[in-house]
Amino acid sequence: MIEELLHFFASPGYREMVLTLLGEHVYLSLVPLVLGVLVALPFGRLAQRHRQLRGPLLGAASIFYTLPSLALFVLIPGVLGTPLLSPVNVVLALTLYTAALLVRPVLDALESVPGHITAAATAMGYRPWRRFATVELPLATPVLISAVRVASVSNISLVSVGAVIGIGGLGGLFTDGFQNDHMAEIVVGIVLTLLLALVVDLLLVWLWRLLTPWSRVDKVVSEP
């Protein structure tokens, strides 16, 4: 094995194969999580606002979810008349994946903000838009970073599904290494989607202790 993996990397060919299916990974990943994200908030903000919208929305969310994925890439195409192997397919598909695992986490990091701080910056004479953007979205931010780390890692799996209808990805590691007999692409497939979904984990990590400066100062003065 290791001889194979040694002259699978000193190809030329095949390296440049690798990188081209890494980049499209990334991209048929990424575009729909922050696609999904933004698709979700506002769902999430309506199933905040209005109590009797919640069960309708949560539920249809969890019924999408259930929906198979390559069901999903196939019957898009027939929908929207784009071509089967057209990677809008699978960039539609995974951002209403993303947006129906996001819709509940969404609801539980808005109502994790306490009241009483709402309450505050209402009396201040914060607007319901600014009181969202400047104070209850940056405090609901670390609820909301966790469920984004998850819906990362199933949209960076998903992906390797479009591989068995032609779209690309590090999928196409797998289906080259079964046909061809080739152990050492399905390998390189496996852990280079691994480790994309370790690093995008470690990036969203970095983006949640960016984003709230306060946990760390509410961590060093409880040390004692």
Second form
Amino acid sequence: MIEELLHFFASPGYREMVLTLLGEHVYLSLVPLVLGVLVALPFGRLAQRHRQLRGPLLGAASIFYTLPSLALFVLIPGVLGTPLLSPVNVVLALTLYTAALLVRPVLDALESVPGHITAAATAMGYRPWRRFATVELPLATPVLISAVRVASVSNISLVSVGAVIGIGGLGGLFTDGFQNDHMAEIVVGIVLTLLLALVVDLLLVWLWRLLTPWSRVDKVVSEP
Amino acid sequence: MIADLIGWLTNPEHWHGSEGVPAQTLLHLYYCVVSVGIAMLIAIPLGLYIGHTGRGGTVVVGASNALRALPTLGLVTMLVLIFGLGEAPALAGLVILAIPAILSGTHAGIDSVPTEIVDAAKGMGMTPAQRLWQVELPNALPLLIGGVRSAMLQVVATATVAAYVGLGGLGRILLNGLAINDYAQMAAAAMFIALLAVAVDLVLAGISRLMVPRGLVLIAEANRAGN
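Could the form predicted together with its partner chain be shown next, to go alongside the form predicted alone?
Below is the entire complex, every chain and molecule, led by the chain shown above.
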């Protein structure tokens, strides 16, 4: 096993393949994460403003989240006419997942903003859009980011499923390793996937600190 | 495209025998029920113990978060390479996948029971075992069943992927379609997989509704109305 691993890393061809697949994996998991957040925000906002939309929106989100990813990877080309092996299918499927997962947290996050704060902003003459972008959204960030962290981890682990039909970043190491009875490849794939998830998670925590400077001030002030 | 799909669906050949849709759906369902069942036997007692004693909670939460990042396909292919081709290693992969969700659901359920309720039970002279079975477990049921539901969804999805390493079921139909480049067959299989996932989730939602004590439902409704 160790020998196999060393052999794997000694070969420049393998190293290059792993780097390409890693790049693909990053693209296939992070683009949907960003797109999913962008889709979930307006829907979460709608659910917050219009109570009668809340049930249908949350229901639709939970149905999308129920669908197995491989089924979506296969069905999307039929609906859109994209080629079966197009990365667009994975990006779209995972965008749907991310958005479906985030609609409720966006709603919860927006509802967590105290009413007197939005009222104060309104009284200071903030129009609804500006109030949303500069007051409500920043204050909702902490609740939101913790859901984005869950979505990023699950995206990174789901991308590789696409390898079964021939698109899926590091998942290619699993199918290739399985066909060639080459355990080292599978182990490298698993470890890199876990590392990628960890690195993205750390970046999100860092982003959270960056976006909510007041939370640090609070901590300093409340310390005796 | 649609015509091809309808053509595939209306071909009686695809509905009979051991390779047909009904047989493969049942097989798929069988794998899921068996592996989630085994996972429940392991995870629920463990979760109850951890939740009841309050020991090892951080480990459970950490481990189940880490397992979320573990790629299914990698886990399953690795187990099959280690233990050889066959149903047992693939099923073992499904069980491993199902455990964290059920474990953290059970643990979170017990953990969420308000301390004043547990204290009241203590004050009434209940033994620890009575407290666990009559107070903590019923109160933990919504989150516990939620954990089982999410485990079941993951397993339905993963059983599809496990067809790649020789498991039967709907994933088999999908991969056979891929092998002969028949998109209609792949799409039909994908559709049934999606339908199965939704149907299984609905059944579990129904079971949850039957099992969760009436008092908890009333409290949740009152809270929602109060908002």
